[in-house]
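A lone chain, given as structure tokens: the form predicted alone.
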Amino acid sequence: MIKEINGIKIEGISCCVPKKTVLNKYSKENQHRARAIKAIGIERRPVANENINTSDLVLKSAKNILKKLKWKVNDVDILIFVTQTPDYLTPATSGILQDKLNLKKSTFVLDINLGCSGYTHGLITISSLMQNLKLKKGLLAVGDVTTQLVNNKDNVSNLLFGDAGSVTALLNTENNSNKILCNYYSDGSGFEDIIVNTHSLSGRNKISKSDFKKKKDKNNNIRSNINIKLNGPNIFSFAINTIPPTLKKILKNVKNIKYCFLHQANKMIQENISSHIKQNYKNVIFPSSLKNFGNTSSASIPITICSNFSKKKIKGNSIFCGFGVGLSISTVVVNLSKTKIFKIIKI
């Protein structure tokens, strides 16, 4: 069922990434290496170093949009962080983003644990405070840094990960023409597809010692590097599946739909998929960021819409659709073509 929240506007789209850019290469003797490139659709990523946590590229983008929004930050009154690498297990990164950006200390602000579908998800959910505390400013911040939870062997791992930040600006206008549509769908049965095992209390899937692969951020603070663990096939069912149905039910029962930005997980699943769609919405185009940026889990959305559109506007109305770990789908209907999207910035 799509439901509706009223009122709630992006302003803006801001996303930042590391400057350290990895290349996908192969060479002539390795065919199954150039294979497998060429299946994902990855040829270079920005891949953080040791002293940048997620909050590093979130901070930047924070600041950013602030910046180019003239938004004082007295004014933000939520804050929604979302990401599956946080700073630390806890205290929340959300409070310590509040205090870094001098966010007034009655800012609500909340962590979501929370990969592919968490740009969307995140969107919901901060629309929806937004809408019922009446709150006029938010930030929605999402990002990872995915590229350190991936062990060194996994060949396919190993091609696949960008790290990055964005921050998207949200405006509660009060204005009922400004709607966001969505609708969202869990199937908690495949949450081992896409996994970090550290432990459980039933003692499956423990960790051993040589997992923690320990290492000090610059603020010398011990972070634990934790292999991910992906099962592709069954990825790949999930979304060729359930995402094309899904679609298919937007783009029936709202009009004037021309992108559809999907969560940039592989170049085989968006194929797939945007063929699917295609079949009866021929106009409908499917930007893409994976060449450049690879797979940047929560971000992958926001680093889509501002590496193809920040020097153009968006027209129409656009599906974003986040899925994945979870294993999880989520989209949101949104227009655009007033959102300031700014330039991707580095550190």
Given for the second form:
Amino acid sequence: MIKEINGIKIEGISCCVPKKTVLNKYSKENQHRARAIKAIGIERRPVANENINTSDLVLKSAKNILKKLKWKVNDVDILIFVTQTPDYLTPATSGILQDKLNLKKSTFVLDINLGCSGYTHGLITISSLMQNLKLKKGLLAVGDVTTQLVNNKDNVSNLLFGDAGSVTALLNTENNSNKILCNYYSDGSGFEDIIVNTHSLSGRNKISKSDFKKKKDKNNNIRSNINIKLNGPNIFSFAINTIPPTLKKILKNVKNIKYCFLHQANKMIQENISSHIKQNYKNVIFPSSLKNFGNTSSASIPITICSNFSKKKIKGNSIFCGFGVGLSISTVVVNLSKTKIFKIIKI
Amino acid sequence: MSKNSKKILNHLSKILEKKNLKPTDNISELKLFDSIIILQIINMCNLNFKKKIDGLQISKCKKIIDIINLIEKK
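What would you give as the form predicted in complex with its partner chain, now that the form predicted alone is on the page?
Next comes the full complex, this chain leading.
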């Protein structure tokens, strides 16, 4: 079911990535690696060194967007931060960002633990709160330093992820011609398909010494319980079987959709979904940022927007589709024709 | 071997980059068979045969004919 959030407009989008870029190299002798790189379509990725926290990438994006939009910090009524790599287990990183940005004490601040569907889930959450609480200006921060969760001997995950942060500025115009359409889907039975087994300090998942022990799986991937573990085939099946019908339903009901910004998971998923959609909707464009940024988790949709449109207007309506950890999917339809898209900055 | 089986074998041959792939070939003896190949097989089934194949079921197959049967029976 497609739902409507009225009055909310996206004013601007800003992104930040680490300066350091890692190339997905391969040698002629390593056919497996060469094939994997070709299949996932990622040539290089921004990678944060160990001194960079997710909040650093987001803070830079936030300062940039506030300056460029000429927003005063006192005008920000809500800040939501979506991440699965927070600075601390507790407290929430949104509070740290509030302090570093010098936002007023009456700002509503909240962290959400989500990965690849985080941008769209975050947009739905912040827009709903802004509409219902009649908040004027909001910042949606998203980002992750997922590469720090990956074991460098995990042959596929080690090629996939890039690190990035992003901030989207939202304005409550209280004008119903500005609307955000959305729908969402969640299947918690797939919780083990993208998991870090031990990042808890309590209960039965409490971290212990044995969790640091590296183990080899049947595909010769080496990881420990503190590393991210992906069930590629399950995630892939979930994406290609669930997303095309969801997108088709939106395309059938919403006019003038020019762009579909998918979460940048890998090339195979993108090609599969776009080929399903293009059977009926030939003119829909699927922009990509995979080749140069990899899978940047919740920041991948804003990274795709900023890397492709910082000097261009985005005409018509756009679909954002985030999917992944949970397992979860959410889609949002917005009009970005008056949105200011800023060039990606580096730290 | 049915026409459809031959078509599946043809697709598998392209994915596995092996021209003379036979239904009797043992998967464990193939040079290329990893998680990426499994994704490519799932993708091929979805795009060409509109079938949902489970990655775990593919990884349990011992011979190429097992994959062909798995796809045909879905």
